[in-house]
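In the form predicted on its own, a lone chain appears below as structure tokens.
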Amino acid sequence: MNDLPNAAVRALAELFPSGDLLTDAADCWAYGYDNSKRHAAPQAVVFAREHAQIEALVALCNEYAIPLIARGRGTGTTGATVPTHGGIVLSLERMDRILRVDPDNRLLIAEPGATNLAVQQAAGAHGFFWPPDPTSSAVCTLGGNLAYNSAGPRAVKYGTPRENTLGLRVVTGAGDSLHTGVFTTKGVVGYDLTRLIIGSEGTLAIITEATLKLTPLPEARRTLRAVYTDMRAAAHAVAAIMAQPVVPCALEFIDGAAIDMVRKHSTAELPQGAGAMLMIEVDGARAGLDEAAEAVAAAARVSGCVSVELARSKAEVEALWATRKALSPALRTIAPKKINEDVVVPVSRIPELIDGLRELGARHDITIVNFGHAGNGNIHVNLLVEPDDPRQAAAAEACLGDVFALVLRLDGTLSGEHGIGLVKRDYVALELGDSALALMHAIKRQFDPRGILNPDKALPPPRLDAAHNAR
């Protein structure tokens, strides 16, 4: 990696003082990195604090043709900030004000550093949140849900971001600024290009701010906990649950084998006969929610469902998640490296996909842990391997090559709300044929033409388009 051209560090130095600038590789060190736990050198770090900075430094990297990498707190988990090529990571972090709650019109502008737990106590001072919810949110950032259309578990009734935001105000990676969206629930003017750069890892604009749309907050809301014999007798109930007028804010599921951990890891107490549990939540007016979660625990009463609880108090809530809760702990006891996925298939397909999963485990000899937002199929498929084993290595690559094939015979789609990053990149192609991928191709160089921002993630160099879809 070469060293960045001294004109360019004496730019950088003039754009960003000395408590805003960092160029010692040891200082730079820790941006290399994101929650994928791979990493990459950058050549210098930027923490920039205003709008016109990003403009200034963008024109810089153009004229320099210097990768530039932005970044919120690094809680993504698909590579996606890592600097493969060097270059300047823009550390967002320091962009964090929230700008302007306007609850008359239900909306919140804020920059793109300001944490998701920011946002939600901003909108909740005035009675609304914002609907995403990422299980990270105490520290993962408004820039960071919005690059990879991160949402969580409420992403079921409320939507992901793409539904809960307005408009942008975001630098191309041509250095044009643009305004996208609207200030209404309304609008149909032009391209939707607030939905395009949404989800795009940081590929075509720096976001700079969003304009958020918020939702009241509901007056009450109730917890039910149902367990199941065995996985399929759950993706079963899902389908049921989701197929009557009560649409639940919550709707997670853990497998048998996710089970078993915890009993061995946790005091969470499970019933015995326990292969699989779903969390459901119910919200909205007081008036009607019994009847409400009743609906909804009759739809989960399926076949094979051994109990439903609804917790009638708050202590009893907090013992219904338990279980859930103390998973991702018990899996970082077990496999502090595991490969984490998130597929997304077809509600009434769950079943096919775990029954499916469950083989390719046997096949490749490696035990898959699942949960996730079981309400939009959104499955997080964990594989128990230690990644530095170079045998474990072999097999979980070949199994996930399985996975993929897998979740897009059922009609599913790779990713619900990690993102590609570098990650994935190279399987995009068995999803997206040719002429997909080149127009995605083209719209990058259309927002990015000299290809600065973020290169060679979420899609795969174009050399490697047809040799995919060539197989």
Contents of the next structure:
2 protein chains.
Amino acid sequence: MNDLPNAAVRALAELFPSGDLLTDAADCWAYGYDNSKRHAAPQAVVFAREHAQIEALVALCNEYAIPLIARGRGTGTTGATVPTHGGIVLSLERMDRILRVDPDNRLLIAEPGATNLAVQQAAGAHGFFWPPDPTSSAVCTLGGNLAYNSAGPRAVKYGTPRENTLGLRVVTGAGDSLHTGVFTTKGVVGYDLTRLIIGSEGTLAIITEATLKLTPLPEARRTLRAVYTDMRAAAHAVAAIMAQPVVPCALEFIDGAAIDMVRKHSTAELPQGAGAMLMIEVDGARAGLDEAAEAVAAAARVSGCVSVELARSKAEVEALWATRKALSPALRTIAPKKINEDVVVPVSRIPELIDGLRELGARHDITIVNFGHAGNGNIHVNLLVEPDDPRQAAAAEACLGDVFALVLRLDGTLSGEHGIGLVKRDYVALELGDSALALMHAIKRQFDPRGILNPDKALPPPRLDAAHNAR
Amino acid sequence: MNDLPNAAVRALAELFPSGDLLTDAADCWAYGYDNSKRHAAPQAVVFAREHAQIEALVALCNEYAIPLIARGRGTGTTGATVPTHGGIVLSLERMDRILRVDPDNRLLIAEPGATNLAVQQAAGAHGFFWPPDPTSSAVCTLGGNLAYNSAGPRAVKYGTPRENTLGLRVVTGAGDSLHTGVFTTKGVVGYDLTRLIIGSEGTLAIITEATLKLTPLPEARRTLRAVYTDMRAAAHAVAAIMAQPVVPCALEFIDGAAIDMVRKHSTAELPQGAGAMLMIEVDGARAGLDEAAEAVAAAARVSGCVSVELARSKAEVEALWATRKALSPALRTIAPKKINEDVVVPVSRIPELIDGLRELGARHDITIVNFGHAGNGNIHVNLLVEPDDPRQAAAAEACLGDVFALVLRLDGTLSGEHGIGLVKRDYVALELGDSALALMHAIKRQFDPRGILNPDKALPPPRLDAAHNAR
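Could you give the coordinates for the form predicted together with a further copy of the same chain, as opposed to the form predicted on its own above?
Complete assembly follows, chain above in first position.
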């Protein structure tokens, strides 16, 4: 990687006080990682505190053709913030103010470095919450949530960032500052740039402020655990639950292999004959909530259902969640470098997906453990492999290709909330057609004509027109 | 307007059987209108029945540089489908199949010519509905709903088409066929072209199929009518209702001037001292619904509240809605060519908006009647003028400019659901900055490089760079 031009380094130093600028390779090293465990070294790291700094930084990067990679706290799992082309990593973690909480208008304005938790706390003080709730909520930042369109369990009832964001303030790759969207829950003036930028993984623009749509906190919640003889029965229960009117605020599942893991590696208690499990939560006003929980429980009692338990106390809620919570540590113990996909299929196709995954696991000799957000059909498929072993890495790669082909055959999509980044980029063309990809690249060029923003992420490299036309 | 080239007419005749092609000026005339009452004559009208025809039509229009304007049933109010540059009007009303209803996956796939009502009926047979519910539901088409991002009363609880559409099949202005989005409620592969196309008023692509997200029909509904001494009191009640946890599925208001209209021109009964009125509906499971209605009623009882009535029977529901329903006919009697805007402000700013509108009405000597979707802050501002009278037309134009400036000063937006089309196009630059507009034009060029799709609608004409830079 070439060094940054001296003039650029001098300009950076003028723009960012010494504590907010790292240029020493050792200092920069940690900012080359995300939770994908991929790494590439940036040539500089800057910590912005103001919109105007970012505007100047983008101008600088355009002038010197320096790649610019925005990041929050690095909890992403797809390598989207790994600076594979070098350049400057823009950390937004110090630009973390909650600028306004406006309960009368059900909105909150915050900077991208605010953690999801900080947003929830600021909203919660007024009786509201912001629905997106990634597992990493305590540390992940709002900017990252928006960049990936990250969701979590509550999305089944409350939607993803795209359904819960009113507007953005951004600096485009071309260096233009603009506001997108509105401060209201309706607005149809101009094209919807807000949703276009959400989920674009920092390739179109850098978000410097977001206006979030808040939802009133429910008065109460009921937690249920349903156990099944096997995954097919659990999958049928998911479809039955989603086909009745009460929408749960969480509808999580773990499969038999996952239950085995938990049994071996934790003390969480599980009923005999558990081949799959659903965790279900229902929230809302106190009045009517027991009836809602009962309606969901009734739908959950399909053939193959072993038990449906309702937690009666906070301790019981925790006991019911214990299995689910024991899972991630158990998986990390067994396979520290496991490959975790987050494919999505229509809810009614979950049984076919689970059956297909079992076959693929057998064919490629890989243990596959599945859990995830069943209500959205969003399944976290975990390949328990050691990718540093070349044989296992090759098997995993072949298996992943088969997994994605299966998902697309079932009308699914490759990622529900983790995004594409680097690690899934080369599979995107399996899902998106040539025309759609060409259009996305064309849109990218309008936002970022010099291609400085997070180059080569989210989309596979554009095909040459000649090659395209020859097909 | 020039005639279409003979070769183009021959190609059209090959593509569309005689019953699906109009070229006679008299036959075409009616397709030059929409509900804005604006008119321009198209040179041909075609009725598509298949995606492939539209693909071929777009290719033809590109070849001969013919403007192509897609339309449904012409219920739009902004002139968005009026063929101001001539060309071909593509009516989608005969491409109206419901292709799939999939209750297990809570989705419905339909063609753009299906009416909103047909979509509701097809979904309703399985216990579901599609939330967008424009007043014109019985006749307006799905394609139009998506083109404008049209909503209606239910949006306050259930959102607009952007929150209720999973994916699209389209033909872009360049002639490329593509699928956008997914068949699932989560998906983050590639940029969000679905929402970009929704609300773009036929300027980017022609929608040939839409995959809609369905919502379970609520078991029951409660209807309330709250009467206030004046509009300020009603506006405070709206803010109070939106600040508590129960979200109504309708929160409509009519102001004092509107109540006067109804009093004079209908037999609907109104309590004495009614200076403003709210119609409120709450829906959900039967269990807990009375408590929910009571919570909303309690919030509605702010200072200045004259009465809050709950309908106990279907007849009572109809009686409560009678005033609201008498309003539109009354307004049409008084001012057949009234100007109807659909501005939006944050809910807490409604009192300022209403006060400001009263001042503007007095200043410009125009009766202004307001009603609309108060829960979204989406106010239908009706200027009762006779636009064929030059003095009144000039006053209306001046007044409109002031109305929009007021709305923007209150952090609002020019349109909540009617769109921009032709009639509001020249005001868009008041709301969107130069950079955002330039970017939208650049995006338009990527979808539609020859500019054949609905030219000069939705966005004001691009500024010349020279003029722009000179500012």
